[in-house]
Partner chain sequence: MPSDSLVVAKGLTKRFGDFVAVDNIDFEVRSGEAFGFLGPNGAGKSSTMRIIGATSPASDGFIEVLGLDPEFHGSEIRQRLGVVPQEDNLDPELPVDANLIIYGRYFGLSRSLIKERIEELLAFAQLSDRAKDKVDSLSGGMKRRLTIARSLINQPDLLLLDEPTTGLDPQARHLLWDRLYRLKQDGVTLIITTHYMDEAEQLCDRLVVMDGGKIVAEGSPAALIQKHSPREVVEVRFPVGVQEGVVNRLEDLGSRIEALPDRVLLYTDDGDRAAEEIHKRGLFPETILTRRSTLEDVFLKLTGRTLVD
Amino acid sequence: MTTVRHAMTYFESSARRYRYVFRGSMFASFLNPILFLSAMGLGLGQLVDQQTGEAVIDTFSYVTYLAPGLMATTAMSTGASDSSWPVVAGLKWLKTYHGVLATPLTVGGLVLGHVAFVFTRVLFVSLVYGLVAVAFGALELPRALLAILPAGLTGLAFGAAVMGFSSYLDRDVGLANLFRFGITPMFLFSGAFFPITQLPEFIQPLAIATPLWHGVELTRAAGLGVSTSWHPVLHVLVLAAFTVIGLSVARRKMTMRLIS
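Output the structure for the chain only; the required form is predicted alone.
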């Protein structure tokens, strides 16, 4: 209970800091889905639909097929971004985490509070994406709202996992490599834009091993009412595993760096 109470305190602190930048963040949260759905959904989507008879996958137009996948990738990007440079800054550059631990807060409360705030941010961004998708006619409102939770779980998994990774770093080179060789390939090849069955067979297991594929499967199933490749519980368990392992690694490594 002490850890939870400390997490709530750190969450409140993060929310108070966020109020100074939320206007710019909200602008980006609305602008990104508008641009992506306009360019990839309506622009490229018209070409795709013309070639496929307006039914790219399971009788859905391309913009409809694309919208839940982009919601999941946006959740991934938000979770990863909020747990990368800010975490290294807190540990190494600005040392704000040292100041936090000068209070009664514990490392466990700091880690849990940070991830809880990231999860809240991801849910908000996913809500905005869903509403924009409804405005574009890509999703129905009930389905868009239903897709927020699996998208949130996707962002939570990435937020925790990237926090664990970032807790080892002293320089931003590792973060640049993470986004260049990890986040970007997952964004392109984890089923958001096309089914992974269209990938070469030897690459498909790599796509399945990524948490984003599981998030895309769950979000698309919720948003479109289609079935998932695996049982939904298995997809949730994979995302939960990334979350738990990331939290455990972050707590252990940050304890070593901040206290030991």
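Next block, the form predicted together with the partner chain, ref. the form predicted alone:
Next comes a single chain, given without company.
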């Protein structure tokens, strides 16, 4: 299994590399949940709770309802951004992937190692999110930790799928569009802030087709102890499918570009 060995090597290098560049992103990992939970959860949440909120979102206060949703969206944006600019840079802007492939490493090892590192980072970011949510009183401790797993899976699915997407790109226009027309709408409409049953009926299938909705369902179920819309295994399978397809697309396209 040389691919796995190469993936471990690349994973280790990514971790080592991260030590030099982490400062900004580490700060963001803590700051983001604090900002979002205070603004959306506490600020907006009080209004929601005073109004009709409780009928729509079970018996939870809004900040509690929101916390696992936000954990999943944070996982999404971490996975997506780690697999967007860095991947196009490796392929095109800095050509660092060309350097990697001049060594014994293979495209398969690079792709797998990259996504494994993204997964680790997502798990860490989710852990921070969970702890901040506990500090806010939004989640309770054992469940906050349990939610890290489905959030990690969500980030993994995005890390892989976005890598597949990025492997086709040469310019940052494509990435800007990915975030403008993909990630941001998902962030807003995939059930993190309100149940998708609030959406017009004809839009709902669109929300269901996004990987984020499945991630939110699982993360919320784990974080709050509620049940998922579909059988949990189905949600997991959807995320797994995005992961596998994203990885194989990335591997195919990156082979075409790097070994040509």
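Worth saying up front: this structure is predicted, and the values here are computed from it rather than measured. Numbering follows the first chain given and starts at 1. Think of the rigid core as the biggest set of C-alphas that the two forms share within 1.5 Å after superposition.
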When the rigid core is used for the superposition, does F22 move between these two forms (threshold: C-alpha shift of 2 Å or more)? yes
